[in-house]
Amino acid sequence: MAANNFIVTPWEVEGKVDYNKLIEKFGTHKITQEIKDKIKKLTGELHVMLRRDIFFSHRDLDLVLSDYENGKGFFTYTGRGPSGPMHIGHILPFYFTKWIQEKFDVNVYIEITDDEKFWVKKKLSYKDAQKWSYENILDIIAVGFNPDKTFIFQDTEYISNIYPMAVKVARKINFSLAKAVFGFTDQSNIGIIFFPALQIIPTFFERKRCLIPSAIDQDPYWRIQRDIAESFGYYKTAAIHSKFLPALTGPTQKMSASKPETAIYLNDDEKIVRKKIFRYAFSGGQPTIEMHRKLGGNPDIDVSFIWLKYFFEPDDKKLKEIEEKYRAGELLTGELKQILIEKINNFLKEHKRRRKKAIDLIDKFKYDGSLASEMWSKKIS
C-alpha cells in the first residue's frame, strides 16, 4: 500500500505512516475501547502494547474473544525467518505472544522458515540457515514460553507432516494471485513461489480460530488464507497488528539487519548499546542545551522516547513524567538516552541469562514437550 507520503508493503516500509489510512486501505478494523475493555475483563489487565495502542488493528479479534468466552478457545501462530542474529524489533512481538499464551492459556505454534530464507537470501547458505535457526530458536525460548503449550518447528525438518495439506492448499492458489500479493517476478525461484502454501498450514493445526500477532505490514500474507480456509472446513485466521518499532536512526525508518546502526541486537553488550544509542538514536531535542531548556524537546519524534513508550517503560505514570519533563526542557536528550540505555541493558541482561538455560530446553520445545510430541505424531492433512 502506498500513500502520498509513506509506503507499507510486506517488503518495504518508508515514510511517516498514517495508521488510520492504513486501516482503511488494508480493510482491517481499529482495536476499539470496547475490545480492550473485554480483554481486560478476561485477563485482569492490558499489556502495555495494548494500553498504548501499539497493537492497534485487527481482523476478527472480536470473534476470537467470543470463542474464548464461549469455551471454544483459540490458538496462536507466529514465526521467524532465520537469516541472521535477532534484534529488538524481531523479539518484542514474541513477548506479546507469550503474554497472550499466559493470559488465555493457549497453544503457540512458531514456524522457523529456514526454507524461505534460503530461497530469498542469495548470500545465505543452507548451512547458515540451519545455524541461524538454532540460534534464533534459543532467543525465542528465552522469551519464556510454556514448553508444554509451545511447538517450535523448522520447515525443512517438519515438512513431511505439513506437505500433504500444503499440496491441497497449493492447488487453490493460482500464480496471478500469489504474484499480486507477494510481488513475485519472472526471476523468483520456484521454491519461494510455492512457499505461501507452506506458510498457511500452521493456521490449520487446530480446529479452532487462529490468532496471528504481527506488524501490520505482514497482513497481506494472511488474506489468501482467509479466502480459502472455509473451503477446507477451517476458520479464517484472525490477526492483531502492531505499529512499527522505528530504527534508531529515525522515526520514519525501519530497522534493517544489513544496517547495524539502525538496531540493537540481542547479543549486543552494554558498551555497544550505549555507543549505538548515544551515536545513532534520533533526537527530538534542540541543537543546544540553552535552546532545549528554553524550548523543550519533541518526544513524538525522539526515538529514545518512542522505544520507551513502545515497550521499555511499562509504568504509565513514569512515562508521562518523562514526556512532560522533556517537553518542558527539564530533561535533556542525553539524559533521556541514558534512561533508555539502562532499560535496554537490563532487558538484554535478563534475556541473555534465560538464553543460556534455553540450550537445555530446546528439545522439549521441538520434540519432547506435550504439544511437540502431539504434533510429531500426526500429519496435517
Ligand code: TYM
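Residue numbers count along the first chain shown, from 1. As the structure is a prediction and not an experimental result, all values here were calculated from the model. Definition used throughout: the rigid core is the maximal C-alpha set that superposes within 1.5 Å between two forms. What changes on going to the form predicted in complex with tryptophanyl-5'AMP:
Once both forms are overlaid on the rigid core, the distance between the two CA positions of D18 between the two forms is 2 angstroms or more.
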The other form holds:
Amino acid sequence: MAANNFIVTPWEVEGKVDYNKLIEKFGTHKITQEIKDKIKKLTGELHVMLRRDIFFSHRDLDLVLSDYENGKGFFTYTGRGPSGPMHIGHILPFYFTKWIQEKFDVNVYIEITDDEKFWVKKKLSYKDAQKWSYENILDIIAVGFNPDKTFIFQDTEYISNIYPMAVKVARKINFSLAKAVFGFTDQSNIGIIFFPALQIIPTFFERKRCLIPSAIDQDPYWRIQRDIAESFGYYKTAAIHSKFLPALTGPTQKMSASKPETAIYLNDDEKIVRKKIFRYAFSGGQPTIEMHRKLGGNPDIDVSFIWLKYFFEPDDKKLKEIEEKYRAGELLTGELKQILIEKINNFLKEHKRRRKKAIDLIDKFKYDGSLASEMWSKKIS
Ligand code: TYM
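Give me the form predicted in complex with tryptophanyl-5'AMP now, not the form predicted alone.
Below is the whole assembly, all chains and molecules, this chain first.
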C-alpha cells in the first residue's frame, strides 16, 4: 500500500516509513500505555521491544488479553518465507513470539511459505526453496520454542491438511480485492494470486483468538482474514506489529539478500560482523573526531544505536548512558560500533550453539511432538 513517499506491502518496503501514517492507512491501533500496563500486570515484565515501542501497533490485542484473563486463552501464529539465509530482522519477531509463549504458556504455529517465495522470487529454484526451508527452520528452533507447544509446518508438505479450508477461503476473496490489497497485476503468476488464502488458514487452527506477531508488512493478510473469519465461525485474528529493523546502510534503506552489506545474517561469522559494521553501519557521528567531540553524534539516525535500541541492549539504564555519551561527543562512532559488534557476536555465538542442537529437534517440531501429531491428524475445515 503506497502512502505518500513510502511503500509497505508483504513484498516491498521502500522509503522512509512513517509509522503513524501506516496506523491510519492500515486502520490498526497504537499500543497504548494502558495495554502495556496490562501486559506487565499479567506477565510481570515488559519485553524490551514493547517497552521501546518497537512493537507499536495492534489489532484486538486488548481482546486477546481479556480472553487470557477470563480463561478462554488464545494461540499464536507467525511465519517465514524461506528465500535465503535469515537476517537479524527476520528473527526478531520469533524471539518476541517465544517471549509470548513463555509468558502466556500458549501454542505457537509457524508457517514456512516455501510456495510463496518460489512464486515471488524469480531466481529461487524449487530445490533451493526446500533447502532454505530446512535451514531457516533450524534458526527458528534455535530461538528456543517449547517443542510440546510449537508446530512448524512447510506449505508444500502440509498442504493436504489445510487445502479443504483454503478452498473455502479462496472463494471469498475476489481478484479485485486481492489486487487492491496486495498490488497484484496482470503479470503476477496465478500461484501468488491464490497464496493469500494459505497465509490466512493458520488463524483457524484453533477455535480461540489468534495473535500474530510480525513486522507490519504482513498486515494486509490479516485485514482480509478479519473480513471473512466470522462467516466461518472463527474469530477475527488479532495482530501485534513491529517496526522494521533498519538496514545497516541507513535507516531509510531496506535489508536485501542481494546486497549482503545491508544486513547481518545469522550465519555471518565474527569477522564478517565486525567488517560489515565498521565498514557499512550508517553513522550519526561527525566527520572528524574533533567535530564529534565538539558537536556530538546523533543517535536517532545512527544504525548502530538503533540496533542496540531495538534488541541488542535490553538494559534501559545502559542504553540511556550510551545515548547521552554519544550525544555529548564523549562516545565516538568507532566505540559505539564496537559495543554493537560485541553484542551481536555474543548473540550469534549463542544462537549458533542452539542451532546445532536444533538438528536433533526438527522432527519433534514438524512431525512427532504432541502439538505436531495433533495437527497432522486433523484437517482444518
Ligand atoms: P518473511 O520471511 O519476509 O519475514 C519473516 C518475518 O520477519 C519480519 N521482518 C522483519 N522484522 C523486523 N525488521 C525487519 N527488517 C524485517 N523484515 C521482515 C516479517 O514481518 C515476518 O514476521 N509471508 C511471510 C511468511 C509468513 C508469516 C506468517 C509472517 C507466513 N505466515 C504469519 C508473519 C506472520 C514472509 O515471507 O515473511
